[in-house]
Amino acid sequence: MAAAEREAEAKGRECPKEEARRRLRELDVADKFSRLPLPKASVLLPLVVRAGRLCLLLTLRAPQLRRSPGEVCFPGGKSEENDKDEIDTALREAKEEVGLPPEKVEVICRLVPGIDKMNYLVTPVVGFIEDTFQATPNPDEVSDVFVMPLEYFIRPLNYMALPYKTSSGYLTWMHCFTYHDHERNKSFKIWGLTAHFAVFLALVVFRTKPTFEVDYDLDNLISSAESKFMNLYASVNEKKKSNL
């Protein structure tokens, strides 16, 4: 690869904030899937620029939690009656879990949702936060908070793909990343729906082919993501009908 091409690729990976903001807004699904008859949850995907690179803030769930203890996830949780929409839910949960004030989040978009193992419709809300933000984890819910380069989700150092069957019987592949934070000498495993959302976010922002296989049409990212989601939703509905 020529030097000029390498430089262009490096700039694309870093992807300045303005360019990332523009690309994300192009793929905003807004409330397109909000009326689907499933219980609702939201997560916040907090983007932060550090040393000119886009990074992602994630949390480690507290070990005493009943569901998914000790797993890496994004701030988020179930919708509550007073939440106006998925954005409200994500911002409220982020404040409760890591002390992030809603007014300190520049909300950019909602991306194609996922369905978790409890058949909740989980909407990823993407927003920028300032590098000066200091998390104050709620020990009842969060045991650690860390930041990692978004690029890791297209060019990982430690990755595997595992076959995975959803609760509805839908067969897919699950991304599984291991990230080592050298500054704190800690390793984190990111997998499941969290990894799914992080990979899609990185694909939207960087617009480049990852070093591993993904089941999206990279030339038609939004349409292929929506099609994949609707196939999953259809399989959930079929499973419900078969249980009646």
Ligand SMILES: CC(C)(COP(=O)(O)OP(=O)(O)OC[C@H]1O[C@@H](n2cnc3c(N)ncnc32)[C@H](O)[C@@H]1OP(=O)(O)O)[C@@H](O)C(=O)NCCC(=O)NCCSC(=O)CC(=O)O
Contents of the next structure:
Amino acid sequence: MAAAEREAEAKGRECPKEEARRRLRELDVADKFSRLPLPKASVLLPLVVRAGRLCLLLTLRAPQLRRSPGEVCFPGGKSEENDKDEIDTALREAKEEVGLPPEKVEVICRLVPGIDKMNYLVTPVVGFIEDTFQATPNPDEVSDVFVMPLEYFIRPLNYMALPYKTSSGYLTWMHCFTYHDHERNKSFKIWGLTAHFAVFLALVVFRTKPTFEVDYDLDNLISSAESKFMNLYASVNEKKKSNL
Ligand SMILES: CC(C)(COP(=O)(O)OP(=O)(O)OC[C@H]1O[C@@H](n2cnc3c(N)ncnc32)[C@H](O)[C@@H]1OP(=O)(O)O)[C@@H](O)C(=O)NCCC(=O)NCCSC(=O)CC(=O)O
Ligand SMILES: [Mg+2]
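Can you switch from the form predicted alone and show the form predicted in complex with the ligand instead?
And the full complex, kicking off with our chain again.
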């Protein structure tokens, strides 16, 4: 391959990252939600470029785990005493679960958090990882690792909206994607909190209307995501009060 061609190809590979980096930084919430009085967890949303496309790395939880066994989720877990912030937690957990060295992650931002069914405040941390990274899943916690195009979360081939009752008792819709990995001839179901984070990430990066319904205002992504979160947070508090 000629040098000019190689340069053009390398530039093409860099481009999806540059644009994504810029758009993601605009949506960085930094420590805005860090002081909310809920127990904390973090997940790493690891972005990697494969064949010129932005992809996400996901894990399949080990069958013996007490919480959410066999479900697809991002590398992540509960905050520990020595973690200095949400980013620290996500990087420590990604190292433990898939062998990703923290120094090989370019952390880009923290997105609006979610609240899981145990009422943990879960912060998604977005980072680029090296395109050549090969995961080494820790079998105690992770039974498989796979990579799929980020674009699937706005233009899926197999999608359902499932009715869902939140921990605080209100009824909402939950995204459910089935992704077939042709190379490995395996299918994965991505739903719930994990799908919620993946969809928001894809909206931030592509700024395109998805082929299914979402309850965000695409022209005001950050404010609509924050108000959606604050409504959920308020309903969690209401439920706690009514249980006292
Ligand atoms: C909220 C979370 C980030 C929290 O992370 P984790 O559950 O992975 O927490 P973690 O990594 O700290 O620990 C996981 C468990 O492994 C144990 N553990 C830790 N280290 C270990 C080791 N070396 N060997 C064996 N076990 C180990 C911990 O004690 C804990 O058990 P123990 O738990 O027993 O203390 C995650 O659960 C998550 O992403 N949940 C959403 C998954 C999802 O989207 N599912 C689909 C739909 S359901 C959904 O969306 C509803 C919802 O969850 O809200
Ligand atoms: Mg975990």
